[in-house]
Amino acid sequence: MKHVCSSLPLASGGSQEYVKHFLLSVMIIISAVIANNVNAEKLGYPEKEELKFGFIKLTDMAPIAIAYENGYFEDEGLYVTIEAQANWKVLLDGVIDGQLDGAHMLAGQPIAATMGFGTKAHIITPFSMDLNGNGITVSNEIWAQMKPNIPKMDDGRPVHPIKAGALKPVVEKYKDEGKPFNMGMVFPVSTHNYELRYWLAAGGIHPGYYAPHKGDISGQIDADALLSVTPPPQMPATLEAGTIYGYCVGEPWNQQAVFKGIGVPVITDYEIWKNNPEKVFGITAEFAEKYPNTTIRIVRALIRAAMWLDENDNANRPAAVKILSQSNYVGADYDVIANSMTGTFEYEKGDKREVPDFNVFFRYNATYPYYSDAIWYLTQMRRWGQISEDKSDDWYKDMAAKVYKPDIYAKAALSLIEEGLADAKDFPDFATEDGFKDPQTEFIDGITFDGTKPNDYIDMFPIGLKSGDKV
């Protein structure tokens, strides 16, 4: 509308030509209004127009920032405020008590809240925000002790992926000397916690159990490496202070350690589990029920943002990095964010390698909320004791369906396709999609994950609780 209005000709003495142009412009405006109204009525007007969304200062919050900056929220009649949160607990509490209408969340947060691990609340996700995006970094001192255990390429650089077996002798040395081997992750139900545990266990290092039924939520029972929570932006400083010897976090906080010369990222989560689901957009079930049209319109805007972030082989990433480097979003230097967002990743200082899929926002159906993704998180919760007792396969599937909402996503995507704003070939076949990915084989330990058989999967791991086990 504002663009049409700005093209109105200036008056020139009331000439017939002016009148003709004026009437033509009015007709264009009326047509646009009618078209917008028809579209709004078909989709449903947003029941709530003014919204506030929360996020943590990580590059994978990008779909929210881009939906705002590119005007996709406004296209949906939504007037959004975006606000950084101090930590993941504050963010979750804000969504639960209604101070936030929705938020960039850890994939495990809606699942854990709905299940009742920690804060009890029914949180859902109609939109998965990205794939990959995390890394595991160790201090320079630990890296120096690991390097002799890592095979080298002809040019002297380490062979990747680096497995935790290279760290195991270091951890054992610390144990023999009576020193705790401390590592950081961002939250007990974060992808980072489960990825760090997965990597350590695959290398024979026990990351410890939880025992909530005994009141022990430290996650350090029987642990070789002691994992504890550190907020993402504080990871590099905590590492530099020597409080922790390594951590798992999202970007830009692995690359920040490289730029500061205080640590070395040894592996990305893409190498632990290729194209693993990372963050989600979380809202309460009550919000979705009370404001169904608003919910669909939020998802439409986020889908468009994700498409923009990945289109033309990541051609828009430099522009995205410029936006994310603003202090109101991630607030890290452009070069630090660009190091991973533009298709590369720097490990040891100067060892920059091509990782085109380090951050994926749309391709590979990244935005679709698969039930099998939720089930993987649930299996890791059971493996490490956050779920204290055995559950049936059907329990896992039912819990996934309570939280992940592909039906909402499909409505949003189909409406975009119908309007010509998206292409059907870029989405799952909604007529046949059942929400379960084919069995996934590309894990660092070679174990295959089939989301339809969660208990069989849990029982495959050498380290971790099995059927019938209880801490």
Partner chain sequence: MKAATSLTTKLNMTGMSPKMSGLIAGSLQNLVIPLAGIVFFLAFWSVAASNINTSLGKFPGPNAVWTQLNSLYVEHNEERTKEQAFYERQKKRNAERVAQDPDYVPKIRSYTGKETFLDQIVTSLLTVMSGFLLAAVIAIPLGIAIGLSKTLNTAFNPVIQIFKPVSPLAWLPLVTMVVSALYATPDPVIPKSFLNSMITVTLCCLWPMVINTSVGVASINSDLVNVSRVLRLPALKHIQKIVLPASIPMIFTGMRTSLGIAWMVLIAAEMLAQNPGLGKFVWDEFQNGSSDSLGRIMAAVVVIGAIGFFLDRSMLQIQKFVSWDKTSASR
Second form
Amino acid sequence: MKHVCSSLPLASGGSQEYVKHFLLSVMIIISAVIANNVNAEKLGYPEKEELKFGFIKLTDMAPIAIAYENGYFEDEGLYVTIEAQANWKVLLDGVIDGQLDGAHMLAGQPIAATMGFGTKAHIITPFSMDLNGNGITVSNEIWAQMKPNIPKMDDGRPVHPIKAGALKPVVEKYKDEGKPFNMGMVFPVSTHNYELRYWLAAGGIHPGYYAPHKGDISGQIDADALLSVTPPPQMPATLEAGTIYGYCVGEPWNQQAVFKGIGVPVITDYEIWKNNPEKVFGITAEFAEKYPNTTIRIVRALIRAAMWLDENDNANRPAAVKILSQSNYVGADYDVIANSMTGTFEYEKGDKREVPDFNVFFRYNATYPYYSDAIWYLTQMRRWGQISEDKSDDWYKDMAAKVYKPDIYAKAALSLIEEGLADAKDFPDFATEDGFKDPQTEFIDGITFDGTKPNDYIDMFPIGLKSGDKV
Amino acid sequence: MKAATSLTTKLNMTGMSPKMSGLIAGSLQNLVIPLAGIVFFLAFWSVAASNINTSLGKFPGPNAVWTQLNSLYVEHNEERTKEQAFYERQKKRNAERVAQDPDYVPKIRSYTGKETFLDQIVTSLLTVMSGFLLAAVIAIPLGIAIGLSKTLNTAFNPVIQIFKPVSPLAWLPLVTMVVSALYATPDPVIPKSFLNSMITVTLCCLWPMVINTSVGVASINSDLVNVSRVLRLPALKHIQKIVLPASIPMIFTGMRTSLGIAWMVLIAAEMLAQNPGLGKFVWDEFQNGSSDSLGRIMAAVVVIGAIGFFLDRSMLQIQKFVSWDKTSASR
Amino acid sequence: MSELLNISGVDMIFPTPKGDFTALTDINLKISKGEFVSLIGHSGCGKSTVLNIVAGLHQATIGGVILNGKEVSEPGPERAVVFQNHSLLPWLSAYENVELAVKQVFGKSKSKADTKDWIEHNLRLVHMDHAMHKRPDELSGGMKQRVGIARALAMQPEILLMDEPFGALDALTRSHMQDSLMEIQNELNNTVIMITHDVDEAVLLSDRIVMMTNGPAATIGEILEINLERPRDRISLASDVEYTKLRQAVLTFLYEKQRKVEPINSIKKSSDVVHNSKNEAA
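Having looked at the form predicted alone, could you now put up the form predicted together with its partner chain?
The next block holds the full complex; its first chain is the one shown before.
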């Protein structure tokens, strides 16, 4: 299976057609082999049965909680302990040093770790955990200043999506008064950091560059808005304390701000980039190599959990919310979690709107680890200077293939299909899937993302580093 | 107070001997006054609580805490039921597997569910006691050595004086890294997090115990030392018969101080390092930010206080039992 | 009587931050077996230092002490000490305090039963058999001192060293103790060096009184032989002419020849300060 990944960079970056063709043929062969394997021998018993997974208190950890509570892990012969972690760094370190066998991770974390931005370790992901699920919230004080800049609908409610242009005059006012405009995100390589930056930059607010080659990892070079790290569950308290004016975080911490009356969510990430890939399930490459059956079985359990979460038009969501509201999982009140998990999202208090796809766990192939998803994160790392130098398109693809492991996913899915636990039509066609989504257009700034051409994509942004730029 | 006296007058009138009623008055004083204090505190607490509004709702009063304590207990029992079911499922699964795969040696894995509030209390108590005992094992002999030898005292004193004022929490990151580096077994019998908390507790217990022991040893009445010299007691016997008993009051003072600090530090360390225990419980609840969270945190605060008090009283009882000098244990 | 102890040419110099302090100079004293010798002098004259040198608790700077032909270099049970403040281990009962000494001195040479008998015998000797299982804090000052003496006697010392043994007791108790001590002396005929600053006590108990000059550089001023007949009785001696003369001689030495005007503050000797471990521990 490994040779798929290693043969990727062999394809020359210049000839797109060739790459596609090459990949396609390899994929077909591989898939056939997998299918044969599945038919030939049953998936073996797990090599490691007692596992410990880490998570951060966010609703998108749901697949792990559901796989546990619904007994999917046990069905695989896995005895899993699930443990909340203090913050993303502690969680990543836990996986790297083996205290945790796997964890609910930010998509950027396995990529950055493998690349060596921050702690260097080869982390892989065989499973994407969800689409969307984040939001950007500003404090009441900032909202009051933003509101006049936002067009209104007939009923007086603001028109969504709200662009950062409405925030720009506020940031400028603070800048003129010499007050730093602080905002919170959860981790330097978090989806939230890139989404917040994307939104700010699309509205003309510079979120600042990183310069790791100069030892500057604060990400505040040339910044209009100063972004800093706060662990998700502490976001509301930090906002309430006035340390930050706004933040980008996953649920339930945006809805919590509404319930506590301390802030107003202005936009969801669904509106920044429709159906954007969010968390992933991360394990070390060493773990996957040492315990191949265990790895496949984990993915099987997680796929089943994701299916259950989206089943019958989110019919199981209330039950899921009940589980998540337990103190050992997310622990927020049922109502707070339900607000977003059951297909709605409350902006200003009382302004509750339908967002049926706010949390997607399975449909739209949400759990399949697409190479193109990894590449989008890599482009954002390059855009904001976390990758300080130009890289070839091949490099992007190579890196994506090093971290994202659709092959493991395919094995797990095919075995589930084989056993009748899943339906083949709910998955990508493993025989033809090349791991690249078609060019995606639904971004807030209208820029199209084609995962096969990362360098072209980077050059399209008005704010951000382009080919040849170095901070 | 007034109630107590009027009650005793009443009792007197019913024809009780003055001695009897005096006794009763004494116990009333011992009971009624603290009770009145507690009642007053509870009243003050509920009034104050209902006037403090946070973004998570009203500050929890005694009622809310009581409700939460109950619900935590109910949760504990529910978890035990789930645990039962877990073991039964596992047995069944093991049996199935043995049927298919005769070579398989079935293994019972411990419950993977969440730690309840009661579990966390047990974890914290275990951590504090093991850390404390480890510290005692190191500190008392070291303290005796330092107390006996002027040279050792001069050598160690600067080190102790520098490390004593350091908050053990400052050690925590170092302890964590060192434990990770040195204790790198794939399947540790003792969890690393437990070791981290325990060593942090040990570090904070160490200094008060060393200092008190060495001061206790150094300040032994010189006449007693002379008795030992006249008898030509060998070194070990001198320590056993003279030094240890003579410094036991001071050793215990050190131990009680240590245990008090250790309990406080442990809770903080658990919060900081997310190591299992009451501290983690408090932090998790703070992060959860549910409408029950404040009540649960307050419940934990009350329990932490009660356990701290209980630990101190236990040490006192042990001291009373062990020490010849009963007056030193009367504080 | 044969010579048992020889203190010869003893000088004691203590180094202090302000330079050397000569406490004793040229102390020479021979003591025979069975002799009861009192050391008397004003406080601060170095009586205790002499005793401590004999006990081996201090080392003489110049000169030395020879006991039975052997030089004294360290403390030992053959020179048992009765300390002024009883120095009983507060965590042990009277019996156990004596037991510690007996077991240490006789070890396995005495059987269990013999050990027990010997301990009880010595406690009986000091009239403490009725309270031998009480702890020091349950005993009066006089009783504690009796146990201290029993402990010293139980070591079967060649010489018994007593450092103001009755100094901390009230007058009445002191007389009782003195009578007891004479009674024991009658029976055991121990060799004793006793420090005192009670003139009556010295005359009543001693065979010889060694009178010391005032410090610094204190030395032996005069030695007075007490040839009063034994057993002695304090009431009949009170009117005895010889007794009165001897008493007079000591008083003359102390208050005329070695008259000392002390500053008021230093009257209380530092060793009088009762060590109270209870206060320290609490």
